[in-house]
Each structure stands twice: as C-alpha cells, then as structure tokens.
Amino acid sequence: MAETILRVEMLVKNFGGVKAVRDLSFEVSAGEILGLIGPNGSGKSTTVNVLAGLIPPTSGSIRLGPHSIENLPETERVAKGLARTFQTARVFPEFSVRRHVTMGCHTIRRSNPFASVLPLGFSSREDAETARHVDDVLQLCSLAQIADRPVGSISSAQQRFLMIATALASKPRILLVDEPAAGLVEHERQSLAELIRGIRQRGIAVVIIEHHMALIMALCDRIVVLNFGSKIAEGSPAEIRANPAVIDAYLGEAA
C-alpha cells in the first residue's frame, strides 16, 4: 500500500459562533489525486487554508508524514513538503517566469535563500542544481518556451500554471490546488489535467478543490465531499456520483 502523506483527524475550525469545518477526517496517499468538493460555503477553502497554515485550527490534528504540523507556521509546512496554490493568481508581474519559479526554491536551498533570484555576484554548485530543477519544473508545466518573458505579459491561464510551477519548485510531497480551472477554457482544462497527472507520476500527492465536476470526476482517484463544514461522503468518482447525500447537497444549492 502507498505511504500515507497527509492524515487529517477531527479537524475543527470555528469563526466565533460559525462552525466552518466540523470534525473532518481524511487521508491522502503518495501519488494520489484527492478531490475536495462541496457547495459554496461548505468549508473547502477554509480546510485548505488550515492545512496550509494560513489560519490556525480550532482543534484536531494534521500530520504530514511523521510530523504533526497543526501548530507550525506556513513556511515550515512548505519546508516539510506541503505546498499550495490560491484561487486567484498571486504573482510578481515584473519577474521573469524563470525567476518567479526560482523564487519558489527558497525553502530547499541550504545557502542564502535568495541567492538565485538576487544579483549577489556569485555562483555555486547549489545554484547549478537549482537551475536544473527550475528547468525541469518549467518543462513539466509547459512554461519553458516563455521562461524569459515577464510574468505580467503572459496569459491568465499561463499565470495559473506558473503558480503551480512555483509551488512545485519547493519539491513538495503534497500539493494543495485551490480551483485551478477557474477561468480556463476546455483545451486549457485538458492541459491542466495532463499537468496534474504528470505531477502524480512523480509520486507527489495532489489535493484539488474544484467546481468543474467533469474535471474532478475524470481526474481524481478519490473524492471527499463537504457540506456545511462536515464530510458527507468519501469514495471513488463513481461512488460519489451515485451518492444520494451528494446529489441532495448539490440540488439544494441549485434550488
């Protein structure tokens, strides 16, 4: 059986009297693609923000491999192998694409974390290793041909792929991807699916939040469904598609 990369147990997040996440438990294995879905307001983004360390949990445990990370800051979680992207593109438009991806390597560098993105006037074996790693990530994310262009000049779809590339630069064991298909047209969604499968082939687990159900059903090995902060279903895409509780949750939203 594949190694468990992420284990979430009885996770709770309250905002005052609002229970955004309620006793949520699930696991993610190495190389697995797990979908996290649910109607608007079901707690999906809150869950990812808690997992990534952007906001603290009210209670519960989060384990990344052998490490308990629920009390660690976001940067330390990245250093231990958990990276994430955001719903909207958060980029530095004046950077080149290559420099932007290189910036994501700062948690894995043993020397000055900004040595490869600032003109400090020296090179090292680590600089060369970082450059090779960045080239590999650019190739994986179909950004190699535009590596030297300013980020502000590339398309919104390419900026979404750039966010994934920058997260991958930290050499994560698990990647949290928040609504990566938002605003993409069909051929761009197909490219996104190919990229996520390519990430999985490298043994990296992926947790994906997405409203585009056709993409989720075609891409994920397992799906966890939230409604009002609670898990109402978990299983394969076929099991989720036929689950009455899931159907009711989405029909209720549509109504």
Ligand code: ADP
Second form
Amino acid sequence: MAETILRVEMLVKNFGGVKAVRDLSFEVSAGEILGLIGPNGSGKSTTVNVLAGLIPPTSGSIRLGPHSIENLPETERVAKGLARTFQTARVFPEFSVRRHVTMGCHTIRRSNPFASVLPLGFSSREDAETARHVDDVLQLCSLAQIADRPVGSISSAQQRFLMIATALASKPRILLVDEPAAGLVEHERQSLAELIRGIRQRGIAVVIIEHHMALIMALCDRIVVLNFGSKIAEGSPAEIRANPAVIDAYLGEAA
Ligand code: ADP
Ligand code: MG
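To complete the pair, please output the form predicted in complex with adenosine-5'-diphosphate; the form predicted alone was given just before.
The complete assembly is shown below, putting the previous chain first.
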C-alpha cells in the first residue's frame, strides 16, 4: 500500500455563521492525484486554504506524513513538503520566469504571497544545486524556452504553469492546485494534464480542484465530492460519475 502523505480528520471551518467546511475527512497517498470537486461555494478553496495554513481551521486535525500541521504557519508547512497554487495567478511581472521559479526555493510566505514574498538574496546565494533544480522544474513545466522572459510578457496559460513551477521549486511531497485549467483552451488543458501526470511520476501527490469534468475524470485516481461543505461521495472517476447523489448535486449541472 502507498504511504499516506496527508490525513485530514473532522475538519471544520466556519466563517461566522457560514459553515464552509463540515466534518471533512480524507487521505491522500504518495504519488496520488486526488480531485476535489463540487458546486460553487461548496468549500473547496476554503479546504485548500486551511490545509495550506492561509486560514486556521475551526477544529479538526491535519497530518502531513508524521507531523500534525494544523497549528503550523504556512512557511513551516511548505518546509515540511506541502505546496499550493492559488485560484488566480499572482506574479511579479518584472521578474524573469527563471527568477520567479527560483524565488519559490527561497521564500518567506505570509498570508498574502503577492505582497509579502521576500526574496532572500538569491542572486548571490543561488548555488549550483538550486540552479539545477530550477532547470529541472522549468523543463518539467515546459518553461525552459521562455526562462529569461519577464513574467509580465508571457501568456496567461504560461503564467498558470509558472505558478505550478514556483510551487514545485519548494520540493513538495504534495501539491495543492486550485482551478488550474480555468481560462485554458483544449490544447493547454492537455499540456496541463501532461504536467500533472509528470508531477505524479516524480512521486509527488497532487490535490486538484477543477470544474472541467473531462480533465478531472481523465486525470484523477480518486475524487472527493463536496456539497455545502460536507463530503457527499468519494471514489474512482467511474464511481463518481455514476453516483446519484453527485449527479444530483453537481454533475447534472456541470455535464
Ligand atoms: P468553492 O471554492 O467550493 O467555490 P469556497 O471555499 O470559496 O467555495 O466557499 C465556501 C463558502 O464559504 C461559501 O459560502 C463562501 O461564501 C464562504 N467563504 C469563503 N471564504 C470566506 C471568507 N473569507 N469569509 C466569509 N465567508 C467565506
Ligand atoms: Mg474556489
């Protein structure tokens, strides 16, 4: 059996009277691609934000490998192997693609990564091993050809890939990606699927939130379905596609 990387138990997140996440439990294994789906407002982004440490849970436990992480700040979760991308691309337009990815190896992240990512003198301290790792990530994410371009000059699809590359720079064991395919056209979605499979091939687990059902069904090993903050189903893509509760709550409208 594959090693469990992430174990979420009885997670709850309330915003005042809004119960955004209710008693949510699930696990993610090493090298697994887990889909997190559900209607708008069902608690997907909140779940990712709580897992990543952007906002504290109301209650519940989160284990990353052997570590209890629910009380750790975001930076320490990144250091322990959990990385995430945001639903919308956040970039430094004047940085080169390579510099942006390198920053992912050397950052202090606070609640707002756009305002508070602090590069720690990487231009002078960038050692050969870091450079090799960054090259490897650029290659994996199909960004090697445009590594020297300013981030502000690349396409929005390329910026999406850059967000993933920057997250991968921290050498995660698990990567959380929130709606990576939003706004992408078919061939870009195909490239994204290839990239996520490539990430899995390196033994990194991926939790993906996505509304594009063909992509989710083709990509995921397992899917967890949320509705009003609660898990209403969990299973293989075939099981989820045939689940009456899921069709009722979500797939009926998405299909
Ligand atoms: P999803 O990503 O599945 O569309 P979200 O996790 O963004 O859903 O939202 C889940 C619920 O929590 C929604 O009712 C949303 O309005 C609410 N919510 C999310 N973030 C906040 C916040 N910061 N403050 C108050 N309510 C929030
Ligand atoms: Mg969302």
